[in-house]
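Take a look at this single chain in structure tokens; it is the form predicted on its own.
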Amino acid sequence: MEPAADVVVVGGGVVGASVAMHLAARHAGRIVLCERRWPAAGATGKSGALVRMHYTNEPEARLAFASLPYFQHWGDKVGAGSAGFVPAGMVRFVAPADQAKLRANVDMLRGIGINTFLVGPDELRRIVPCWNVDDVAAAAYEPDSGFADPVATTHGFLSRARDLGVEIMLGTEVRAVRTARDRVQGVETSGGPIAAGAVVLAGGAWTVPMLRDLGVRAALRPMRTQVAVFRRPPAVEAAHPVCIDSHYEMWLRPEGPHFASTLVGISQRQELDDLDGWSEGVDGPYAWRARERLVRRIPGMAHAPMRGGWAGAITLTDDGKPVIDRHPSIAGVWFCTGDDGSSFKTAPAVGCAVAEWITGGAPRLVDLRPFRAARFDEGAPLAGAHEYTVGEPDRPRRIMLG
């Protein structure tokens, strides 16, 4: 007889780990998490792991705001391991033409309850004394934001999930979702079938083929994205806040031992046709472009030695926003996809809300309706009233991929 579970979670990244832990905390029965390789092997392990609230749309901002207490109070909210959260603060720069939009978005975020406010050049020079802010009339600042350790965060969720009785099956690839009479029956794995009354697909780019087989109509495009790391010289050695800079289409965060390096991500993507045959290292031309943009904002980094970099696989949607939904016609199937390189910071709230949905019939922590897959067929993409011209650099707002 094949093994049975009440819920199978597919994917051992931060979202899948959060879903599994929250399901167990809500006494959802026997829960099995299947991961094809190891924890945080996909997009999570390559994430910049920014923890910030600044979005141009309210639904994502609410997800991030509901997730922040997990990072701030990990021991109380999770109770195992550590997220490695560093409250370094976050600075948000926009192009000069988007200053009015920045102000409008700060007002929207403050209305939610987020601690954010505008700062001018003089205050910016106190926050980031080595940065060039001559081109900045005002920036948004979030003192409560920062960054975390994506691998430690995932292991923390998994450790607590295991304590609560979740079976974690590493090296177990889910190859298909089994259905019959418009209801899920379980999954086929590399180790054999597992019967289940519910399945949550949270495996990043690697679950896109399964979602297509299930008829999910959202356009999902696996993409390769990169980051480069530069060691700050003594003149700019002090740690700095997280930064999202759409004027120069990049994002920054401290990285490495004693946080003496800076990690740089720029808005460059490569479509992936083969999910198993791409390089996980950073490309030389990318590193040079990243350095060029970094030096515009931090001139003292002109002679900073490169210390490495990496590449990860993310999934883009047509509107650059996640899809979090249940299948419209196959009962028992839920999916979290289209992470767009920006779902680390919202994973705690996503896991909680999806677990509420499965066990209680509806999410209560946050409203997930704006993230429904049907929004694309409805001609109702998720967008804020004041989107920036260039878009968010760790997730450009408009990339034409065919």
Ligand SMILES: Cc1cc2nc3c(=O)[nH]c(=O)nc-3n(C[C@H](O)[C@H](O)[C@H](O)COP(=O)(O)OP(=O)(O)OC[C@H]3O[C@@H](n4cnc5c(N)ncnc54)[C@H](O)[C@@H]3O)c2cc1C
Contents of the next structure:
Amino acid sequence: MEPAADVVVVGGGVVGASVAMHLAARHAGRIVLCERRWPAAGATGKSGALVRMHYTNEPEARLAFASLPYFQHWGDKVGAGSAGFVPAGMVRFVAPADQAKLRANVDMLRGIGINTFLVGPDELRRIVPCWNVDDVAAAAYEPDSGFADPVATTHGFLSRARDLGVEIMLGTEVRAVRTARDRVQGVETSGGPIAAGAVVLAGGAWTVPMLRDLGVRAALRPMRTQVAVFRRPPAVEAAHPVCIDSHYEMWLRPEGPHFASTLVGISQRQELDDLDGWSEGVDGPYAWRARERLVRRIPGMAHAPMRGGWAGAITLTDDGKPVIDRHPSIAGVWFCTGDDGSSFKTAPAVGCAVAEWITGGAPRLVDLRPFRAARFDEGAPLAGAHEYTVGEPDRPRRIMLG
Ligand SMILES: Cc1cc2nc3c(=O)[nH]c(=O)nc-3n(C[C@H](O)[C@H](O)[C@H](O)COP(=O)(O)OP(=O)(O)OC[C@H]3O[C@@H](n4cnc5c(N)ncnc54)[C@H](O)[C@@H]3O)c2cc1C
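Since we've got the form predicted on its own here, give me the form predicted in complex with this ligand too.
Every component of the complex follows; first up is the chain already shown.
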């Protein structure tokens, strides 16, 4: 007889792991998680894992804020493994033209309850003594933010999920979602069929073709994005906070043994036509460009040895915000995608809210309606009142990093 589950979760990245754990914690019945490779095989394993609250729109900021306690109190909230959270603080620089928007966004974030405030050059020189802040009138600072270990976080969620009875099937690819009339029936996997009353698609960029097959209309574009790692020389070896810097279009965090290196991501992405035919390594020219940007902010990195880098697959939407929804016409299908390279930090709250939706009829921890797929057809993209613009003045574009 065909094996049966109450819920099948597709994908063992941080989102699928969080959904599975929260489903089990809410006694959702027999839960099976299928991962075609290994835990954190997708974007999660490549993530910079910045945990910051600064967003230009309130719904995403609320997701990040609701997730922060998980990183701060992992033992109490999850109870297995560790997220490896380091509250190193976060500095947010914007282009000079966006200073007024920065102030407005800090006000919006403080209204939610987020611990953030503006700092001027003198305070910045105390927080980041080796950085060049001559161009900065004010930056936003978040003392409670920082970075986590994305692989450890995923394993922590999975370990707790397993303790709560979730069956985790690694090396098991979901090849199709089975439906009949307007209800999900289960999934076809590389190991055979599994009947299920609910299916959660959390396959990262690989969710895009699955959603297309299910007739979901949403502008989703898988992209390859890279990072490079540089060892800090003695003159700049002091620990530093994480940073998102739209002036120089980059983000960075401490990385590696003793966090003695700095990981840099710059705003350069490549569309992915073939989801499995791309290099997971960093390109040489990318590393050079990343160094150039890094040196503008941290001049002492001019002689920093390059220590490597990597690439991962993220998914962009037209408004740069995630899609977290249920299928509009097939009951029992949920999906979380369109991460825009920014959905590690929000995975705890997303997992909790999706589990609440499946088991209780509606998300409670956070409002997920702003992330509905139909917003694009409705002509109602999710946008903050004060989105930043960067790049040439005649070619402004939105940018979301980290
Ligand atoms: C370089 C880089 C830096 C980033 N930095 C940050 C950051 O600083 N902060 C932040 O918040 N976010 C960041 N992100 C984004 C973040 O990592 C992702 O948003 C998040 O990890 C997405 O998790 P996920 O579980 O949805 O997807 P993924 O991690 O991609 O996981 C999907 C999983 O599903 C599996 N899968 C796919 N299809 C199937 C199938 N058919 N059957 C079975 N299994 C399947 C895959 O093998 C994979 O393991 C970054 C991403 C990258 C690439």
